[in-house]
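Presented below, as structure tokens, is a lone chain in the form predicted on its own.
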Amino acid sequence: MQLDNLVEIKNIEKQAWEALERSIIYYKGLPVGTVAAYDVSVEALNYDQCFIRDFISSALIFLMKGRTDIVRNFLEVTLKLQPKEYQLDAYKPGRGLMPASFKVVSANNQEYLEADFGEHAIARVTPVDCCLWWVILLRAYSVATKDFCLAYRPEFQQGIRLIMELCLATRFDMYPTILVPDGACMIDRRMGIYGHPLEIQVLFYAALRAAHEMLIPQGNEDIIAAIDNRLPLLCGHIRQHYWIDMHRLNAIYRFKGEEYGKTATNLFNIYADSVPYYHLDSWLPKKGGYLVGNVGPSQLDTRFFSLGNLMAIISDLATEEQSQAIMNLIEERWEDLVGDMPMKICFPALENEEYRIVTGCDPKNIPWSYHNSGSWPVLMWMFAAAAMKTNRTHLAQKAFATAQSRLWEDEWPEYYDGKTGRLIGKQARKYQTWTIAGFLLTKELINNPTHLPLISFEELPPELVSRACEFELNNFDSILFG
């Protein structure tokens, strides 16, 4: 690499760190998080708050660089914002929820934290992913510091337990997955992901694994037993019913509908005509595959959602064979999924009448923009981690090389528009903190893959998954695996 390029990269990294430092917010003199964006050219709205999901990228790079104090402070203050009492008031957050965001408010010479559980958000959607990310981050902090003392404190044990009770509670559902509304995750607007979206299920799996590591057995026997029961069921369910490749597509193409009883093979009553198999037939590589976006009653959302697939690789929810197939797909369809800015939040975009009906004509989610197949630089660190995990370092390096100089020149936008991500998002904030942190985190993971254990797990024993899903395996072996 030429000296000029090295100097340029160093300057970009230096300016990224300066921007990240500028984004830190303080409460009573202590750093407790980072604002969503520090773009002084537009009205702040809620971008001057610290979002739990946004802070994950900043937290991980801080942990990797030994800046553990800010992560510890964040975990402590957000835990205090978690409701601990049962609420029968429909307009108050449920017990165990974590807020979407919080801000520091100064009044009468005093500071206090004000949390937003969705009551101020667009469409008033409660975030489901935040409590899951919180558990994952607590475990990452414990691994990074090699100290589980924080997680073992009584108030943290209670916090983990309340989140697990919230996720494992009695439900109006018959699947091991979590039933959630539209807009309950990173895609926080109406995009047709209600039901059992992949992103939430993968984060749920990772949170269960993290909680299992951190819960003290004494006094938590019931929760640990519930986690032991749910983990293999959830794992087997996702691996079987969310997976699609050419072999699986052929099975779906020949599905019969209206089946009843234990001998049914089309368990979710998927109608073949609802699946865009002609598009998939030409798009799926022979050795590629991925986890679909949603599975439910007569629903198979075959859109590719990046966060769910990448985190499935990172968390070992996907098998080794599936992980390699996902990376094969991304490499084969690089122009569609990575393009000029890593990487697409989902693919393909909803267009025409489908866009109007599903998104409610959301002007921010026009085709190939924002959540409707826009390009999100923050996803680059997850792609890098997945590439490291699957020994595809060259793909991480290629994606990083594509993004690094452009992100700096474009002033770190929140997202990009267009089929290949060549346009800065029409309403994207600049100096978006998770874009900045994602850039730094990607570079750090490429240079030091030893950081992967912060966010990764060992694979569940195959025999455990097999036993838990014995009925489904007996019925689906011939269809799914030949």
Contents of the next structure:
There are 2 protein chains.
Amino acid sequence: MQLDNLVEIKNIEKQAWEALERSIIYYKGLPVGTVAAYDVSVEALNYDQCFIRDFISSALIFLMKGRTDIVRNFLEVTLKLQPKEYQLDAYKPGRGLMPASFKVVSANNQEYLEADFGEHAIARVTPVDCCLWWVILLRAYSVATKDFCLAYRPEFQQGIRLIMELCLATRFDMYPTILVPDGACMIDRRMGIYGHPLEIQVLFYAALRAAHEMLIPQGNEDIIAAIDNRLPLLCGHIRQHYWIDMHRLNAIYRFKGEEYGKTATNLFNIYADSVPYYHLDSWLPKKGGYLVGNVGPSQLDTRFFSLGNLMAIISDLATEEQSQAIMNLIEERWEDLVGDMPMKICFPALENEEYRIVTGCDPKNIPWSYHNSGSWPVLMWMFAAAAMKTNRTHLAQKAFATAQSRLWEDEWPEYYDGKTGRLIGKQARKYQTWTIAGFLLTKELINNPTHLPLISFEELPPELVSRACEFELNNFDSILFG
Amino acid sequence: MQLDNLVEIKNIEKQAWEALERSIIYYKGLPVGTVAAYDVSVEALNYDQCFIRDFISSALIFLMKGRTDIVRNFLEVTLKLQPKEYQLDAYKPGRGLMPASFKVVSANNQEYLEADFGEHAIARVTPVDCCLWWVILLRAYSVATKDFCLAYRPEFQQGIRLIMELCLATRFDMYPTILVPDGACMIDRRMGIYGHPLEIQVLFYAALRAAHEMLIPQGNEDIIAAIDNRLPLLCGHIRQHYWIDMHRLNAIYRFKGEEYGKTATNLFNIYADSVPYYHLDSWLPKKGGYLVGNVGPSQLDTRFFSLGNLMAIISDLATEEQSQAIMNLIEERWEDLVGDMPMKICFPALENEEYRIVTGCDPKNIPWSYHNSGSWPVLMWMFAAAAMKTNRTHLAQKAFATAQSRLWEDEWPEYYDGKTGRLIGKQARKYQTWTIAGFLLTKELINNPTHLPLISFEELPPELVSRACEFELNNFDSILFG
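Output block for the form predicted together with another copy of the chain, input the form predicted on its own:
Expanding to the full complex; the earlier chain stays at the top.
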């Protein structure tokens, strides 16, 4: 079917809105969220729940369209699900954590909410990203409504504070990044993203920025000081140690191993043989670069992860120059990263022995499927936002045009498989809510870029930047370690 | 050279003691520790420092021989190195952490101590084990001297408390185990031991037990309650989820994947294909079993790690039945685990693609070398202690006899390489202090098993056990998740 007229395009949008409406969950008569998928052809499993991370896309389009009530209700009910006390029982979720999902359960003519913090999830993964997204969404609500009253309410101040305390707590390493187990974010299965994966660090940065805007200084002096301190260090750390382009690849390629002491240049003791330099040498465009997926002891995961890179542009974690370089890379490697469905969750896929060892033989994450380099339409809105922020409107339009008719024809699947995303995901649900919301959101961002400030951040205030953020790559070490 | 008479054996012991004496470090005239190695044939690098984890072996033999002063001095100076304040700077070591090592530096006719918390180490790994070993050693000192006065001093109470707070802090997962980055223990390089590696969990358990004995209840009610709560949960978790024998392997082999919800039996979503069942099927003796190296989402690392298994026996983390099964396994697989030098740090080695992917191409950890299945004489004392605790004196004697003459002839190397440990380690230092101390300690433990209580623990007190620890494997889930 050819979509060659406006009527049909309008029709697709209308149907998307109808599907989104159908997905709304009500609790005690109020709209409080959206179900993950409304696919009547298969058993619901956990797709009848409202996932925090999935709801972000719905929430943003609702905010842009003036449907702020549902977002406020969502923020209020999820805040009540957050554990407020220290838990002595180590099998209970920690203080400050937000659930992965919740659902409305009815019993004895009463409705109540049942939260899942990962204890019912496959493999018991912890949804670390959810508390970070929650803070980001609360700030988006405040920006959209031009009303910080909700955020200033004591219980919301406490909610933000608990999340900050959880994330800023003293831990076992000496980096500004946060340590998480494997599968703690959108990729919620084992995929070699344990340790300090990019996605979590970027969301952490955005949440710190958002919390900083919303916390009332009085009574929060300690937390605000900790945020002020962490922001430039985290920013500097990611911009320095996660960045890769031809210049940096050349440096890594010639790294010496086993350096001991303060003067080491190969801080993480990366062995060049572990980096696929022959692949990167031909893949990296001259003026392109990106943030790598993970950095740890003798570990430099050079896979490209879309969410982390796009949110780094949107949240201003990447420098202006780095943001442009990431967009250059996506444009030059369009076939690999966008192909026939925007866009790849990561690239390239883990294959053969690497797939077996790193995923633990996960049959859902076979090469070029699902998290292992599948294509996720929901990521399109982040691509559009990043494109608008870097003045690449044409790229956002191009991606949207690619997706538009297919998504509707294919009934809004959760994800696509194959090298260029031409196969509907092997186990994809249809009428997946964040696919639908992501589509509507992309269109809205392209047509009304004035909505961008809901999710984007300006440059870090100069008084913070001056500390560590505006550094020359070459003298960074002397700033932080000198 | 044949060692066929007592005079020569005495001579070896005498020379070992002389070498140990030479390794002692003095600070302001007082003995405070031992250097890692006293090998005059090579450059010192960081081998001129006193490593916390290395000193444990020296400390224990000093305590047994009445040289308690050096251990007290060590505990006092290291306590002063522990950060006591919250650090706003994320590049500074966290409150409560103990350094990996320290050294005495002289400047302007003044001596001072320089600590390293991993910031100078290769790959910047965090020495999480060191604060745990410190608590275990403080308790050994108290038991050996029959004097808890040192532990009761306010600054020591604070030191213990800060370590407990660091380890018991709310984190991002819902298990009683603690999450650490790769290389956070004796294996201080990338070896696929990120997440919840056995060694850290066992030392955590022993440190909780030790702290519980030493903390003055008044003023520490909250920490003691947290320890009381954590101990049985941690104990139950390890005994259940880390244990493997033929019975358990059979269950894992028939696991269903992708189970969702409270009733899942395959909690961690392990795919049987990721477990080397054909190797384990022939390797596991009928009456043998062990604790696996790591458990995480879709991850069951079935490598045998000696330190974790032996310390689990010593600290009473393993049940009596499990302890006997571990010793059965070592006896039946003597060639693999002890061979010509007690004993393998882990088994089997990572080889081929697995070596490349998991270690990041680490040239020091090539298969059957160093951490990747090398043989470490220091582990002999833990084997002896475990053997004495399980009434297998003959096994301790057999191991000791294997090592005795070789260690002396080879000038006390740090480690051995090869499948049965017949090659002196490729980059091994000679006169490595913990090799020497481990040798003396093994002999002492065999001859005077009355020293065992310095390091070992009795059964968990019944009032704690009753909570979760004495479970049937089959109804464990109903206790903890039911």
